[in-house]
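Presented as structure tokens, the chain that follows is alone, the form predicted alone.
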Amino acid sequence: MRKKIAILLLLFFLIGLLGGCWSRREITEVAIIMGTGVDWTADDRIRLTVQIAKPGDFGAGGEAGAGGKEPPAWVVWAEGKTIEEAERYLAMKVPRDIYWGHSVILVLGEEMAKKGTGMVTNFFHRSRGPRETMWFMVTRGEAKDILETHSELAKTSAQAAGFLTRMETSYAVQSREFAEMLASKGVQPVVTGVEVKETGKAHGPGQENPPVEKEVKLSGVAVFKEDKLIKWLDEHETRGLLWLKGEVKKGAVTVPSPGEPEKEVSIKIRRSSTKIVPEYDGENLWFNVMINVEGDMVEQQSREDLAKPEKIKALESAMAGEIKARAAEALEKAQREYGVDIFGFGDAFHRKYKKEWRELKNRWDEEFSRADVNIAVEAHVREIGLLTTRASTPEE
């Protein structure tokens, strides 16, 4: 009898562990957000814009999108005094439950970023719905314009912006990384910049003169002081930022050919690393920055033989000089014009001088602006490809 009771209790216990479908939500009942934009309006309100996927257009072999007749996403917006209030008004327009879990990007308009990101990020970091892995971006115009564009190669403009960011050709920041930078006193935030630009023409049947299409384009980085946008770095200055932060993972460096300086040579980056060493004697503060980079020559405009050792050394010297110039340009902007440490020099100082950091952390940007920075670059060309000279160079 005891055995039967024990088996019965065990069965009841196991039944309680079985999964159910009580909280399920069908795909036809949810509005899947692909991209989110936030703007500050002229009448001092927050405009929340979302790009909602049309599930039927995302199936295999779907014809919607760039070449289809119907767009694969619906862009809708609402305004409110807060993000939550705007979402409530948005829910009155969207006939489904709003689902944030698939939002690829969170983009802020320029005016919103100047007012302060705290009014935006508080909602997205506090709520359980949005993911902290969303790509965080700032546009020079309005975020609504970014979401209203389309893409010729991706289903939606939000996905296209996410793909561009993941390609690591510029500086990429996720929502959680932005929050970490805000919490640190050793670095000021920088965020991926985007804008809408004319990119090209989409040719197709019956299109003799198609219009020029506008799509999302990466556009340098937005520089913040605490949670407010203050300035921008262009594409060249952003490259210097990446070198100083040790974030260069791909790309190329173009330098003059040693014997024909009017011709160019392109060297593709294989790997790189950056080491920041702070020095402090109680009064004077300075940093030694060491950048190491390796690359392969992939293009040559000149006709000279670049396989010779002295030519390789000349290329390495020119490559090091170009990288140092880019880094110095970004450093000059941050130190002299903007007065903010966007490179993480403060974090490096904190790791080495923990006691002194307690005294300097609350005025770190001022200390950084006065600090000397010595940049040293060591560059190596590892391969020159299958050709030692241009294929069109005639033999003597």
Given for the second form:
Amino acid sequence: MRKKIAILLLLFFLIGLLGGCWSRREITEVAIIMGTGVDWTADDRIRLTVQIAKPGDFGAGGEAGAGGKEPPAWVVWAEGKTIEEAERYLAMKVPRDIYWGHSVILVLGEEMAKKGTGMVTNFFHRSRGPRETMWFMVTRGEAKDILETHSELAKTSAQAAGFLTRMETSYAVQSREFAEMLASKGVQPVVTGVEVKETGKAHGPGQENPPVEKEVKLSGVAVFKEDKLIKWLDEHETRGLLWLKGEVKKGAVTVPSPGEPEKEVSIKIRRSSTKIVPEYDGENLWFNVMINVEGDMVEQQSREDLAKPEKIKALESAMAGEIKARAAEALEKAQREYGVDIFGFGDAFHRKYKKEWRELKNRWDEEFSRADVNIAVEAHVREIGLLTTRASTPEE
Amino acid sequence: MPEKGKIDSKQAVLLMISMILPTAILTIPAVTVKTARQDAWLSVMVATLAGLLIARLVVSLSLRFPGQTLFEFSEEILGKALGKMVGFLYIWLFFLYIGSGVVREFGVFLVTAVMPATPIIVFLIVVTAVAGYAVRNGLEVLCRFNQLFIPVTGLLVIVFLLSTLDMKLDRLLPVFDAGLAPIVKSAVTPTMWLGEIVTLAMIIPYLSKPKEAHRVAVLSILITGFFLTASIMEALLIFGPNLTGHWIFPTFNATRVVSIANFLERLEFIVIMAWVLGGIVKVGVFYYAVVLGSAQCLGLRDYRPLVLPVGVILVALSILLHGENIVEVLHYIPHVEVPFLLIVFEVGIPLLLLIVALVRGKGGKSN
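Following the display of the form predicted alone, present the structure of the form predicted together with the partner chain.
First the chain shown before, then all remaining chains and molecules of the complex.
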């Protein structure tokens, strides 16, 4: 018995050795990519830019003082006919094994996106390294500039961009979701837009002219037709897009105060849902969109007493009106100007009219541009925070 | 009798699940979703019903000849010469064919998804060696090995539950989009996988309570069908019908998507664990069927001398039979091998044997 136990223990400790050294890669031998950018250069080549983490600097990177602290990331780029080719040229500059598994973002330059994402995304889905959950974004400008920015709060600008997307203030797309939208005939892809913003830097004595820092900022969404970028929606229109897509998770609606229209009231959104109901009689196509939203009144500039049922009702209808206007604005732009269904109305139609879909799907964007859309918003204000009325509310 | 071990019904059910599920979970979603799109889960339900029928057929046939395996009773039904021929067909075209296919798929998955730098032959030899060791030690050892590691397959359920955050029910709509034909058509592949329950005919004689064979078969098929449906649903609900069919291993990719609070992620290792451990058992069951069947056909008293040569044959065939590259593997296995195996070995011959047995009045009354 004792002998058996000894043998078992021996075998158990052998496990440590059996892990083996095949394909072994130590952390000091891999270049961990945090962010990836792809641009289309002036001489028609693909430029792959990567932001590589410098793990040694990660621990100390955030500490204050020491003035010109090195950023904990290194940005390099290489060109090629395909992503893989560019990656191989990149490997001539990076003295480590390139490891894709931690890439947080995949950002395309505007020219690349106009040329077509088909030339880019395949590599990232086919390879084992990059994750399907990478945040996908397009920049107004060059992807290289996005990766070369710095971040005050996050370790690297790629992580900062990833966190910004995750906050769900704009429309967030993972690379697998982009692929899904691209494959569906009932929706055209929209992708998070980002841009470079110059920020000042806190400066103390002896630093009268602080260096200008560049940070990443969310900036609307990029609208695609098939895999090509055609137009942009600004932040304002993006909210409308989110309402129609049912993707509003955070945010606020600001409406004029019912009694004093020149002052504003802000309602913070708690939850919302959007339902698209298509109707089709063989000739006419129309959609009923129902948006349900609940929110808390969090700020009033006016001095009137809003803590009255009829005032809350008035606020609710003002809120509904504001949301409807926002949604209608984005819809108008998509239908009349861009002529693409970025809201997934086609998918909704497909779910309800599967036979008719077969005829319409190949000319869906034209059908969509002609369709009538009725938007109905039901808004509820549930909470008003810790105050009833302002202390300075005049007595009636 | 070459095999002296006995297993109980619970072990048999677990063994049958491990025999069907590992390869099914990885390869079937892509194949079925390609034709049936978002209705692929209905295809699996159709396949489960068909699987139940096959199970019923095989168990009824087997129970007419208590204590006899497929190879023994086919000789009794058809006579010595014809019976032996059927036996050899089963060995070469069914058990060895599928067994070597599984060995190959085992290697293909690990090389494609996890360890690209390792030569595939390493995986092929390792899995065959481990399975061979279990087979040499008999059915009981194989079953206990399986019992020890099948909870890992249970872990898959947890992964599925964790991935619900990324799921949207809309992706399954509309139901019956393409109509009935694609659903039935893409049910063929999962039916073949579930029809591997034919192998139960090799194991029924060694059940401690052979009378429970019907229950064993039904339970195995239902549980396997459930897991298979769940894996297809998982992939569909995460990727939608347009994307799912384009991954080689949709279930694997679906688990890669799981990310809870940016902390609990990279759970694909659970799929890999289930695959490696389940793959060993799956290879083991077919390996066992080959050596036991050969021993019975050849009238040997012991099957153990056959283990090593059959192992060599399995590894060789896994390379020779199923195409030269992954594209051919993905084409041959579901589109060429599957319909043939299903029609001939899972339905055709058992049905023929049952009819002949009934006509010639062979065997006791079926329970």
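All values derive from a computational prediction rather than experimental measurement. Positions refer to the first chain, counted from 1. The term rigid core refers to the maximal set of C-alpha atoms that superpose within 1.5 Å between the two forms.
When the rigid core is fitted, Ile7 shows a C-alpha shift of 11.5 Å between the two forms.
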